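In structure tokens, the next block holds one chain alone, the form predicted alone.
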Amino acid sequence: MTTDHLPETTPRRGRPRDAARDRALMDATLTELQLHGYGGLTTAAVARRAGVSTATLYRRWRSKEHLVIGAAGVWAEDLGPDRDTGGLRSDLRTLLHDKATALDGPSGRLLRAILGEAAHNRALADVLTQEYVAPLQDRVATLLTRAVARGEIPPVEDPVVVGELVIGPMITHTFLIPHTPDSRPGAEVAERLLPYLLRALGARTE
């Protein structure tokens, strides 16, 4: 992930922003979130881990909440580009495995750390919707449109529900069920979920 998504602030006079310092602060934020969760995160600890002063941090993000929102933007879920594989089954399998890879990476680690806080923090909930839910919903809608055009499935009345059928089971299986350290729960549930999604959509069975 590049620093292209770093949050923008009102331009200030003086020296330009140091992108390397910004990235160090974002890396430190993710590490502190993993170690202590949102409730235990402090701006002082993030600044110390990044090797900068708290004054430097506050020149960029004016509160802990804004710091975490900035980090969520940096590690926005990267599902990769939509790829037309020629069929609904392979399109869905590719999406599910891309989702599994994202959950195993930095975006998934950040999501795990702030998911509970987002339940009663509207700003965090909004950024999770924008950066995590919306990209998957858009990709689901695109692949369903292709499948309908190919005649593989009947028109889908509510593509948003299909997206939720992807998000819910994968997050539940990956985050809430205990797994061995070297396992790949996302990839496992992706294969298990695929036939159920196909049947729910009315796809022809092989």
Given for the second form:
There are 2 protein chains.
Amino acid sequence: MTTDHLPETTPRRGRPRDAARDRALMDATLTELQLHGYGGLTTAAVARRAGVSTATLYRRWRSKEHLVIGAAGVWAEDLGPDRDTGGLRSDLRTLLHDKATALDGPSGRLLRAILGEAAHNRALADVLTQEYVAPLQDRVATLLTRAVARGEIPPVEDPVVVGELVIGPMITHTFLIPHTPDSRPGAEVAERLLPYLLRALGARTE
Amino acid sequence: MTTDHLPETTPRRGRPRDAARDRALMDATLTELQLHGYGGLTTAAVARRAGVSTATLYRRWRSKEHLVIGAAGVWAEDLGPDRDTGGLRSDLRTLLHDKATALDGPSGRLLRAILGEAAHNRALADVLTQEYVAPLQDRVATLLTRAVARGEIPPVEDPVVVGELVIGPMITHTFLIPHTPDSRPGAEVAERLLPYLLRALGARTE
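Having displayed the form predicted alone, please output the structure of the form predicted in complex with another copy of the chain.
Let us now look at the entire complex, which starts with that chain.
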């Protein structure tokens, strides 16, 4: 292992051995957040779970906050690329199931664990916007533009609200209602949302 | 002050002096949750902020968890009674603005502060369902039944999803996007949601 110092604020992409260590630290962070919430998370517990020393952790992430923000980077990988499936219904279904998969997995657990903290932590709030909200809004806008161009729906006056209609009900269904560890609430509600969203957009549903 | 012991798990409604003390404890709990999240909240800080001794706090609430669950009881007062305003559009607008007012106030801050904790605290999760989700779902169902009876919309196949479409977008708009301390994101998005919800329900929007 090299002993050179990493920049304090800009994580770099490391060699394969570093990438594996990063992944272990991220997984450990998610697990600790899920178990104890942001307030209960300690860098010592994360390092122990990841099998690295606290010194190693601090060489990579200089604070608890940077560690959690780094973990939030997993979001960017969640929402696979936009795919043109040829029609609004299948485009929307694909997006709903992509988001459901994310919400039912580590990314959803992370989101839930840091929502409270983000209320009074501007750095976390900004990560939420950049890594979570903006990619979703972009993908919704792209999908709607295609549907309008195909003549499937009239022009959409408020695509931001449509984005909230896509993600909001899945979040409340996942976060506000108790579920069993094996249930997949996001996926369950995605299919039920589809006809309502299509009607809301003015699409013919048959 | 009497020295008799209160039941450990069932808070009773007290005399006026006790009610004022309870209110101060609840307000202090909400403030501490907002400032520090569930993990950072201590009963000592809540007692100090409410101007009571820790012993007094523990006579009323036997643990941090019971204190927070008691604070969650403010939800029951949030969602005023159902009102028949004579039409689906105005019924729905009234409900949206009632929920927006709640989300933009202490109840929304409490919800945000405990969402992460509720993921691994079944008692809190159950309070969420009983005090927050169930009253909303009941009120949505009542409103839809009236609209169907008036012939404004066809029968609703999935009133639970309609409830999530009412509350979900307001929650994501409030929790996921940074706002200024003075902004009222719930109220702002309520009016924008209305035409989409009416179309989703199959109502004529003109």
